[in-house]
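In structure tokens, one chain follows: the form predicted alone.
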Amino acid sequence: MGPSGCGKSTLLHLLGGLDGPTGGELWLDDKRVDQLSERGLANLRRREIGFVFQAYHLMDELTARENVELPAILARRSPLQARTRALELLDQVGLADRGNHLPSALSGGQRQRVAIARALVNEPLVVLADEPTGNLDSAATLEVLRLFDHLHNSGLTLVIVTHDERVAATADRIASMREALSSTRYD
């Protein structure tokens, strides 16, 4: 948690290997992330990290099911395995009946649940979520928070960046960040 501009998203991007550090070391599951090649980073992100973004980042020309399948196909699962897993996850997030719909035919909350299903398709070690409820109304926010709670209770590690106190109140741990005069400081 922390105010806009304090580095929350940057920290999440560093943890996920989307950005590289200017100093120090990054480790995930006994792997030194900051020393991986681009290919190694891509494999790490594909297999061990799920991402959920505020803006969903769904592919407009793919159906909800196809959006969820895509990371599994990129991870070299068979098309049948990818489809089976995608349908299972869409059911888990309450969208079994919306799998053939394009993102434009889905509400913001539904799009975010598709994005969450996509993040889970390769059974990651951790899901990194950057302001996952920032574009949602109160009802959709509650749906996503219930889903995150269910995922956490099933043993999944979630790291959520937010400035929303309702979202933070659902966490087991809260790391507060603030902007220092010369650098970002972590409390």
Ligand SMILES: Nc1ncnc2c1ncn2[C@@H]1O[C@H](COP(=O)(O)OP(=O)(O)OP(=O)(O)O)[C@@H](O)[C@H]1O
Contents of the next structure:
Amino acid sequence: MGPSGCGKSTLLHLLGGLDGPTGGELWLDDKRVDQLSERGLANLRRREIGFVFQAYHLMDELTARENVELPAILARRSPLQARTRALELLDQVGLADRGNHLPSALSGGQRQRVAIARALVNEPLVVLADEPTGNLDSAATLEVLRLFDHLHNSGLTLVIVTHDERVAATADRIASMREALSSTRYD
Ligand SMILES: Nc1ncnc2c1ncn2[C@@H]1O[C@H](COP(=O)(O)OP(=O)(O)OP(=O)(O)O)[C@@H](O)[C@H]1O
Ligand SMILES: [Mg+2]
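The form predicted together with the ligand is what I need now, so please give it after the form predicted alone.
Up next: the whole complex, starting with the chain shown before.
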């Protein structure tokens, strides 16, 4: 948690290898992430990290199931494995009957649960979620929190950026970030 502009999204992008640091070292488990090649970073993002974004970032032309399958296929799982895993995950997030729907035919809460299933498809070490409930109403927020709770209880590590006290209250640890010291001046 922390004020707007303090660098929460930047930190998640760094943790997940979407961005590179201009200084310092970045470690994931025993791996030095800031020294990985582009290919190494791509593998890291594909196999070890799951991302969940505020605005879902699903592919509009793909069905829910195909969205969940896609990272598995990119990680060179067989089509059958990818499909089996996607169907399991859709079931786990309560969308077994929505696999053939396009994102446009799903509610916001359902889209976010598809995105969470997609984040899990390659069995990541950690899921990074940037304001995952920021676009959701209270009921859909509760559904996503219940799902996160279930995933956490089954051993998954989640790092969640949130402005919502109710979301933060579900976490084991809360890290607070302060505003950057060198903020932009307008005078
Ligand atoms: N790609 C970029 N290049 C340079 N500066 C950036 C870039 N992305 C963000 N910033 C700057 O870095 C700072 C941190 O931005 P960041 O998006 O991480 O904040 P945040 O804490 O996620 O804010 P919010 O709560 O509004 O999402 C801001 O000053 C922002 O303008
Ligand atoms: Mg942000």
